[in-house]
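Presented as structure tokens, the chain that follows is alone, the form predicted on its own.
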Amino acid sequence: MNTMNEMKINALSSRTFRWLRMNEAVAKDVTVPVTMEYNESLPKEITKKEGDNLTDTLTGAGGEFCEAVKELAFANYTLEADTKASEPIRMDFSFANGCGAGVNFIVKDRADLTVIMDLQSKEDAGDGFLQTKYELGDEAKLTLVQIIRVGEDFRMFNDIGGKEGKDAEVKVIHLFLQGHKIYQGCRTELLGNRSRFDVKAAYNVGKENLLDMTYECKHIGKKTVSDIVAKGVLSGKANKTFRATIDFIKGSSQSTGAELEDALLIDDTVVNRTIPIILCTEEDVEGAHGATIGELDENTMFYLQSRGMDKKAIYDMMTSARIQEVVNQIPDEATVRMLTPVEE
């Protein structure tokens, strides 16, 4: 089994202060993946065939990751124009060490598709790889849900890239629930006028686990909109990096973009890095970014403890609330039920 000594991943398109060590992530001793099989359920409107990996579509993880997965067999899933899929595409991945998959979604003009991907692993330890690309026609819609809950010693590399036509809409829903090290790259190009990109991510990172996230949106068309929101909880000796870049290209006039993170830190031993970036070569745009990072305030803690809750119960409740807020946005009742805790 071949390995790479190291792989640079999730690099910022505009490098910041080098001493912060946030410009990119570096993964050591990475297994070069071979193609794996996965279970899928396709609506009748979807056409599937083996195809290329949409090499003209750039992704968030970057060039070294794309080079590592270039030999994977990619599958193209196409939804024809003026069609709304009768049910979601459902994909269940059970990764073994050194296995990977590549999938492309081609959603043509005025089509509407939801994809639900459940990423788990057959074993606790190893490396898994998934690359997802999409191309949307005019007025097309795609909702991409990814649930990442691999083994406690498993390292997951998850990569996304896409392009959108005019009046197209992409919504990415990410749930980072379990895994030793998770690397998440995501990049989209808003090519068409009035296209839109939304990200809603929730995470729960504990023990000595790592989550490294990069989201990038390039505004190219006019009146385009992006909204990137991440919420989560860090505990133990968790290590989390959140990079978000909104790039207003010259010509993207009257476009708006926002990026926000809300991180709750349970223990003083966590490592939290947040770097929101707005790049701009167009004057007639609006960009906003912000972050709320810290512990629960004393008044809230006192109020909840006075009602009989200990510290662990309080933080468990806060963690569940952040996860559930994103779960409830999944447009599939069966998936929401699966991810919603049953009250005793």
Contents of the next structure:
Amino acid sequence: MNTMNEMKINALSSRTFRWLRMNEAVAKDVTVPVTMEYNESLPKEITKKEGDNLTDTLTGAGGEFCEAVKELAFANYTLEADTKASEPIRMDFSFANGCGAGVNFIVKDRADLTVIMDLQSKEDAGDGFLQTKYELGDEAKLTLVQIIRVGEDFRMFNDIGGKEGKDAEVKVIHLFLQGHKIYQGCRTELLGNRSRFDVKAAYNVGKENLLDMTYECKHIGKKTVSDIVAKGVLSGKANKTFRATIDFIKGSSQSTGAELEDALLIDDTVVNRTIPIILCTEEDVEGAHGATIGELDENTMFYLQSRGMDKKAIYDMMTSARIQEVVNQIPDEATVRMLTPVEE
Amino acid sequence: MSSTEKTYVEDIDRSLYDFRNEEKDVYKVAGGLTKEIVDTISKEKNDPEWMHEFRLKCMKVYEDTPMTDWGPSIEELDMDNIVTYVRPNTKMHATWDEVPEEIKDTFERLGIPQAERESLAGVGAQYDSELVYHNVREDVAAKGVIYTDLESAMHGPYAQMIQDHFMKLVPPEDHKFAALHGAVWSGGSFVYVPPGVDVEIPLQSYFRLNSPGAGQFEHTLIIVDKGAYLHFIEGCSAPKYNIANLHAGCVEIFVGEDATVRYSTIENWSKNMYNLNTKRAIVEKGGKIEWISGSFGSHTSYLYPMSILNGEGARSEFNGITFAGEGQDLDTGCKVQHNAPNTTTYVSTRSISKSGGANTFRSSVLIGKNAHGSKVSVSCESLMLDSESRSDTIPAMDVRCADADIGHEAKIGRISDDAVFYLMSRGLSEEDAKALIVSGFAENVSKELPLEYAVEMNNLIRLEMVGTIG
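Can you return the structure of this protein in the form predicted together with the partner chain rather than the form predicted on its own?
Below is the whole assembly, all chains and molecules, this chain first.
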């Protein structure tokens, strides 16, 4: 297996103070991946073709990651114009160390597709790689659900990049449930007027685990909309970085963008880094970001304790609520059922 | 602007700041940075030995430190041509009558002596690399307040205090221009306020850079002892030249237990100035630092006053406004570091970009493991007045304590058409309506300034707004 001593990923497009160590993530001793098999279930409307990578589509993880996965055999899944897929595409990945996959979704004009990707690992330890790219035609819709729950000592590199046409909509739903180190890159270009990009991410990171996320949305068309929301819980010696960038390019008039993070911290040993960026060269836009970081507010805690819950039960409930809020947005009942705890 | 509108510094127009004096009989070192230059400056300043050695150490750090790889471009700042020391042909005086006529006239035009008479407890005036005037009111001095130039203080009864504090908050390893500052610093003020003393009326230092192609590297060291209060005002300006000037000053503030320091700045450097200034305060138990910052001038700015909250219950406040017009790239904001329990920070900033100007709000909030119960509120708002301009916000937070409470919000947008329409329906021109809205937008800073300075700031905003329509 070939390895890279060091790989810089998830870099900010606008760098800041070097000593903060937030400008990018650095992964050491990275195995260069080979192509893996995965299980898939395709609706009849989808045509699959092995071959081309969408090489001119930039991704969130960036150039060094793209270089690392360039030898993977990419699969293209196409949904023709004016078609709504009768079922979601379901993909179950069981990563072995040093394995990776590359998938592209071409959703043509006025087509509507949901993709549900379940990322697990065969082994407790190792490196797994997934790169997903998409191109949406005018008025096309894509809902991309990724559930990341790899082994306790597994390192997962997950990358997304895409482009959207006029009135197109992409919704990314991310659930970060398990893994030793998870690197998540995600970038989209809102090329067409009135195109839209939504991210709903939920995380539960504990022990000595790491979650490093980068989301970037480039507003190019007019009246485009982005909304990036991440909510989660950190405990133990968890280390989390959330980078989000909304970039309003000149000409993207009447566009709006919002970034929001709500991080609940349980232990004093966590590291929680947040950097929500707005870049703007267009006058007629509205950008906003907000972050709420800390423990549960006193009133809520008091109320729940007065109802007989202890602190651990309250935090368990809050963790579950944050995850479930995002789970409930998955447009597939079977997946929602699978991820919803059964009450005893 | 109407010629009848007045501020305490006479009519505000660009010529107020943009006038230059012919350089006569001044002493300059060569451009760039060499050991010979550092030795020469050290000799000129009559440095004690420790300071001479410190300067040489800083020079080495400067040579070994790379330029930043973030922020606005400073590629056009050719350090080989920056003159780091320019001594005017005069000494420091305690009365304005002794200051050479031309230099005195410069500060008269800037309104400094008048302000001193009317509303200040003491004034320091620096011209190029040297202080030309320093004075403090007798009643303030009688309380034991020390306000003097740093060079003479290094040889007086406070020599050890200076050695113990000088560049301890901003070490030369902090960044390349902190190291440069340490090597060639000249001028600036030393302030010491004894325990329990309330300096009710502000002190002001004013820095004027007249020499083309020169750098100004003044060092301000403020030590406010337990339970004391100080309001310090800093002003700066320069005439515009077609070659780059550099300002790499340094401010270090030590806020004792239960003490409060308010540090106000209205910065109006000329638009050929690279303003790479470093300001930092450390606050002990129950103390408070308040930064009031208005940035209007400079070609390029890197300016992030930092507050280190080291004692339980220490507080910091930052209220800032930045106005970037044509040709300006102003990267401003603040940094806070919470090291102790129950510390609080409140940050409110506004930025306005017009006519191709670029504004960046950049901040960092660090919450350490011991900062239990700490609270931070950060709010930044940006106005874009046209699509030729740029406005970015880059806030970073690093939180390592579970029971801290961090709130952050930011907004970028434009002036509401409805608000302009309403004001125009009340008889204002479009230009005046927008200027009024922008002045209101800047209220977070103007309401914190003494009245005379708030008026000056609002007039600067109005001046900047002229010609924004059409």
